[in-house]
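In the block that follows, a single chain appears as structure tokens, in the form predicted on its own.
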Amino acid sequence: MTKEEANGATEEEQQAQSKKALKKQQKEAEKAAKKAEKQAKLAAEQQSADEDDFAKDRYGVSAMVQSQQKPDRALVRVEDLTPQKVDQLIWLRARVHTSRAKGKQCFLVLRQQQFNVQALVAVGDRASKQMVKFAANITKESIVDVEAMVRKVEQKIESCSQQDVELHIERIFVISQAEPRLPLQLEDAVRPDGDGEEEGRATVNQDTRLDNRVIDLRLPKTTTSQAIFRLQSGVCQLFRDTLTKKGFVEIQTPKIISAASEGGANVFTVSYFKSSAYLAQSPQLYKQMCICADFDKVFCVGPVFRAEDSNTHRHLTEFVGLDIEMAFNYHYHEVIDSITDTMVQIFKGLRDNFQTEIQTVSKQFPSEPFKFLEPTLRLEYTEALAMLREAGVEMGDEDDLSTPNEKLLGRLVKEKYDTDFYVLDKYPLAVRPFYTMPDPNNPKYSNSYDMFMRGEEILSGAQRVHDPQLLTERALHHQIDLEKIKSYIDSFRYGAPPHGGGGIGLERVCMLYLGLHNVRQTSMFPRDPKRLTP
């Protein structure tokens, strides 16, 4: 091909390409014109609709609440919507739990914590078609303010907590809009344990719940989320009230300490300016110091940290400790009696005042009602060993109980004594910490005890060694560096009354009382070796 021919071919290609580009531009221009025409038409329709929409001021998305005003408006609680409120015009703030549009009306279920009520927006003299459409498009979990007339219903609304009334909405404003796509589906999360697998429907696993804890915790009372933590709050309140009536003083103890509080290795080390410190495994040292300071009876409620790499159903690296310490007169059973009576008062208080929460949890996680005796059953370690050996377990006299053997013993005790709560007394000295008082009648055993619920340990306690010489001997026997516990031993050098106590895990108590299977269900934001968020 000559140079002239090549140049000619290039010019032809360029012309063809420019024609293509021109066609493309024309198509794009036509497309843009059509789009603009469509948008103009929609805008005109919208303007026309707005002009025709007599209810346009009765609905919409409110401006963000930035404390701009103080309207003279009383908001009614959903739980207070009873037949006594019929024919009253009320204002209410709630979440949109579900919505269902049907023709010229839209049914909403409005939820406030564990209570919910059916609401209706229908085309009429107070609501337009546009208002109904707006209500139907409000995303689930959005927060709305509604003005509505309370009406009595002819047939009970079984799916709502407020079964005798419904709301006829006259105004509806979105206060906070939820994103359309939720991280978990509420209907899946509220499904009873085991139902999903059998019926081929989705359920929400524990990690998904914990990763999206805010959504999980706000679930209505058809699941355990709200109920568990209301009951847990009750445990703390009953613990405080019972001990206060018994003359105990609540104390606050430091959580950053200079040495491992129990002399063990399972502690979290933290940087403390130019040195290191530890997160407290227990408030024990400080409880005992208060006894030495003549406080007589103390308790505390606070976080406890354990750096144990245990990924089990009942272990957390941070939990809430309910700790008790008290001086006694002549026998450490005075301490056991005080603690067991406190636990019995808690169990009675839960049974009498939290039946709604207990029933709620059992709907999703069925379990046998918790049983306890009054006075509390107390067995000695040797009796427990005899029961286990009779059941075929091989154990030495000074062996500690393994988790499977604890559970087996719990079943055997339930069969024989019909109780889920009991005390196991006189543990072998070899399996207890150095500060445990030896049994004066048998040096192989100790004045120590554990308490159990449904076959799992919830408290470990003992009479403490309050004599500095004996405490030093016991520490040396356990090969503990005396320098590291010097301040602990020194606190007993100036006269210390005989005393004892124990520590209870709040989350574990709640788990076992409700018959749940994982302590993470009773920890609001659990921490374990694999979880540090949210």
The other form holds:
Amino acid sequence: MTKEEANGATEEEQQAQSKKALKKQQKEAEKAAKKAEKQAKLAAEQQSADEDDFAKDRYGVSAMVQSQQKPDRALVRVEDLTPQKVDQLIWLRARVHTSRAKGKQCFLVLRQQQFNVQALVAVGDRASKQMVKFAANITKESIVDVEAMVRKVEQKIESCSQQDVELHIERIFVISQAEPRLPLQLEDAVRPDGDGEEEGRATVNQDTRLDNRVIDLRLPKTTTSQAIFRLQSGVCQLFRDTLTKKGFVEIQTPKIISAASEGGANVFTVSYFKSSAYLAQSPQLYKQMCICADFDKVFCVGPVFRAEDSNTHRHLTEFVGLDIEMAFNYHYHEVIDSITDTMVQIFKGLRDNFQTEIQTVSKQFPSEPFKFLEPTLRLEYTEALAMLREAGVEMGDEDDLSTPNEKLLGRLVKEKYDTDFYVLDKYPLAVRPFYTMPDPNNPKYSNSYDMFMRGEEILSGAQRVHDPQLLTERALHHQIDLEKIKSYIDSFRYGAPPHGGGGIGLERVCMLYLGLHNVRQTSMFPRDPKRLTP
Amino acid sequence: MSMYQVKPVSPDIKIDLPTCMYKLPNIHTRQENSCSSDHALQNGDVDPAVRALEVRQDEIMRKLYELKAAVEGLAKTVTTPDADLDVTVSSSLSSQSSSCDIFKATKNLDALLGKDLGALRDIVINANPAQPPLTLLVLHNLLCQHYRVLSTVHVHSSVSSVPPQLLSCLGPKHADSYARHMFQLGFTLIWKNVPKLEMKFSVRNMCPIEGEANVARFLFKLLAPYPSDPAVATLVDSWVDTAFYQLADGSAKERAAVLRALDSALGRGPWLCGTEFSLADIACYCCLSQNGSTSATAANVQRWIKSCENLGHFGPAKLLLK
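Now that the form predicted on its own has been shown, please provide the structure of the form predicted in complex with its partner chain.
Below, the chain from earlier opens the complete complex, with every other chain and molecule after it.
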């Protein structure tokens, strides 16, 4: 076999090749044909879809609102959707709380702060299938603009705040889309802490909440955050109103100061041009200077900075301080009476005007309602010692109260007098700061007082020493460098009235009034040794 | 004289001056005569003779009032047994301070209330403002006469507001009330929305005492012991219970029955339990007045009511009822 054979072979090969090639070609042709078919089909569908989507311009994602136009459109608030608006075509802007598709319909719950309403997109002459699909796919928490007809419902919608009406959507546009994966789910964050553990559903722990404050604070009033902060706003408002009615003047004091006011240990230092300065631990010094300047009665509301490395449930490094200072005529009890009356007015105002908020909070964080007496109960330190000793606690006459003893005392007072708020008067002199006036009859005690809510201290106050001689003596006794407080002592040298006062922390008062367990729940963006953001 | 003299026109006319009028000395002649400071009538000064007269008159009036008061006191003593000197009478006399001889023994508080731990012993009473406890107010009054009592009234947050007489029912604030440790006993009244009146004293050692009758018994023991004769003591107790269960809370029929019983008991003696004023009298009087049935009752009961009122302890209770 030679060339002919070879030829024959190649011929065979060629023949084989061509067979293979043929087969390949055939296969490819088939594939192509199939593809073409598919595409044709898709195209056909697309076309048909396009043809059927008559509602294309009634939904979609709007362009980002960059103030392109100023349409003369009035948006209705969800809380105003009442049976009076039935059969009206309205526009509104709200968040999508939930969206659920069911065959040819999509049910949405639209939420605005604490109010929500049910909305419906149904396939019909106004909405197409694609529109329903779009509505079902809108991510939770997105903000949408909706044009809808308000319709009456026969059966009340129990799960919404607007129970008598629902919206039939004609147009829906997404104004701001939310990312599909939220860092925390609203239903989880809303669940009371105890429940979740039992049933195995998730609850959100505090750190996650604080890291995502923006979503955490959005939780509607049917749960807690808004209620807590509305109540806090109420406390501040009542504080200002009550004091203004009593003739107090509101002052603003500087927060960057040159010398630590309460003691050197717990103060933040800031660099101040070429030297350094401190952040104010309390407005003490300036309040007193205002009294010496004859303002008679002053109060101030402002931040207080304490660099205490305490990671407890009740300490923050920055909080809002509500401080009072007033001159009195003959006895510092006039000051105590004024402060306790202010507190009682605040409690009464909260009790009478913020019941819905209090109830809302207690649904997620149950606690006993806050009780108080009018006029406020005032016990003396010796009485407290007697009560504690009777209960088995051993304490010296001049010892300070430790936190567990304070709590025990709170429980004992609650048992006997049924009040969550009381004043403890005549503390021993040894445990109070140097500017506290000593008791005239017993040098072991002082004209100072603490106020407690639910067994925890909220205010520390006293009659201040207004005589520069005595002040110098007391400062020396406490081994304080006189140079550092020279300007403080000087302010009393030109005639100073007898005065006293005290300061409370807004967050702590709210926490204790509502019976919450952590002061971070009442601080919007809390600061503590481990947290600096958000 | 250089002037022209005129002869008298009418000689010898007799003028009859009226004799019923005062005769004043002639002002003009006096002026010429005086050099003495007899008359110095300047700046509204009174003639010393008149002044002396006024002083005499005041003295007589004062003596008259004293006499009147003494007579009244005597009259009351005759009608009311056991009141040598009446509180209401003594307040009108200038100098005397009456001590209530009804409760002769001053008790030792330490024996009754437990060891003094160096602090004010505070009795806390929670009462409903709809049913003010009159007996306790009367007992508070008596306690104040025996001990240094610091009385305070509070309104609990469960009650929105309380009429002003309930706020001042324990009397005016003591001048030393800023220094709690200067008092022997504290009496703290809290107006609260409670179903039944309760008293708390030492939460560790005592359970709360419920019911006005029981609290009254506790407070009374601070003033005087129960009668040593067990029969009389039981009688006192039974009258106290009758007062609170039937007089205050009972139906009209029950009340009528109690009034009849009162009448017969008071026929036997000046007070309900014999010759001594006791807790039974306080309780029955207060419950009767709360009902308003003090007016239309039998003679004995009327007499007894008058005696109670004469003692003067029921003043605060009566004020509250107005």
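Computed from a predicted structure; not experimentally measured. Residue numbers count along the first chain shown, from 1. What we label the rigid core is the largest C-alpha set whose atoms superpose within 1.5 Å from one form to the other.
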task = Kindly check if the Cα atom of Q469 is displaced 2 angstroms or more between these two forms relative to the superposed rigid core.
result = no
